[in-house]
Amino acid sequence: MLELKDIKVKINETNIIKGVNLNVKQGELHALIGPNGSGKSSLANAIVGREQYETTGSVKLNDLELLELDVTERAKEGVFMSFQSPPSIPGITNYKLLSQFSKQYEKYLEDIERLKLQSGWAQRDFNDGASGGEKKKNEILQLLHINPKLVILDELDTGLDVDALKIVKELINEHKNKFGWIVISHNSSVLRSLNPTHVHILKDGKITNTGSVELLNNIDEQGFSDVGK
């Protein structure tokens, strides 16, 4: 479904991603892990089309070249990304925004309850006054109703306590077969709990090692310096 070929990314003339190839199919969950500053979030932002990321190579979703589309057009084609720090939008309620994509209000309320978001969440302004954990849950809520093709989750566990993270992981595992997934995290235990089909180590802008979930165990034991050679 997603095919990256020789992706290179610059920000302000600085080379961040230095040639990445990656294929993600529906039902596959690709865990992307690596040291701070290795380019994980930059790669994700290049896929979704953030303007400041100068990207060359090829990014195809179901044979459609995404590099020819802006960020809005890529979203309409089915690219969804959860951000480390989701924005707030005062004046537009949570459900008003989501209703542009889904009219399943009763299901929306059920999912709010399952995610243990506050009563009246649907009518609150979008993320306004919300905690980091609530914002993260709200993005998972959007994901369940927007029904994208490709899901990119950047630092999934940011802002979530243990109980909230458990709920989010359960929902991801339930819906894993519906989408193609790229999940970015520094936390190997979080990635392990999602039963990834593929694990990739990104170091210095390149994928240096690819394997199964066993690769996460090796990282825990040896660190990135030895595993990602």
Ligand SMILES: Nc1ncnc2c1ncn2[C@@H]1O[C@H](COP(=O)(O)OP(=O)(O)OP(=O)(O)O)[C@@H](O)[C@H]1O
The other form holds:
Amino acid sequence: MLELKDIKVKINETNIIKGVNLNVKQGELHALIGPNGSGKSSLANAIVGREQYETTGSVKLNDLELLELDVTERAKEGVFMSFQSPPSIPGITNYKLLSQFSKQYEKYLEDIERLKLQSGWAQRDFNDGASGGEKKKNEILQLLHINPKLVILDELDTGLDVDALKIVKELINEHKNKFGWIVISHNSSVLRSLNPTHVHILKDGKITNTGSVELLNNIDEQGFSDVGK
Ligand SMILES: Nc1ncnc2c1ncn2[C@@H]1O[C@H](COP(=O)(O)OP(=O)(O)OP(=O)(O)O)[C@@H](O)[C@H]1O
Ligand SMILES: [Mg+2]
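Alright, leaving the form predicted on its own aside, put up the form predicted together with the ligand.
Entire complex below, previous chain first.
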């Protein structure tokens, strides 16, 4: 479904991603882990098409070349990303924004309750004044209603308390087969609990190791610098 070929990303003349190949099929969950600053968020941003990321190579979603499309067009084709630091948009409510994609208001209210967000959440301005954890829950809430093809979660677990994390993990597992997933996290136990089909280590802009969930155990024991040596 998603096919990355020799992706290179430059930001302000600096090479950040230095040749990444990756294939993600529907129902697969690819865990992406690696040291701070190794390029995980940059790779995700390049796939969704954020402007300042100068990207070469090929990013195909069901044979459609995404690099020729802008960020909005890619989203319309079914690329969804939850941000490491989600933005706020004062002046537009959570539901107003979501209703551009989905009119299932009753289901929206149910999901708000399931995620234990406040009852007035739908009518609050988008992420305005929201806590870090509430913003992360809002990302999942959108995901449940947008129905994309490819889901990229960048550090979704950061800022979520244990109860929230449990609900989010359940929701991801329930919807796992519907989408293709790239999940970025520093927390190997969170990644393990999502039963990833593939695990990749990104170091200095390159995927240095690909394996099964076993690879996460090796990282826990040896750290990033020794894995794969
Ligand atoms: N817009 C930008 N301008 C300048 N440098 C950038 C920009 N975006 C990313 N970088 C640099 O690219 C490198 C990779 O950053 P990136 O955010 O992709 O890392 P990461 O693997 O997601 O790290 P973390 O685990 O801390 O989230 C860093 O050195 C960062 O400073
Ligand atoms: Mg990051």
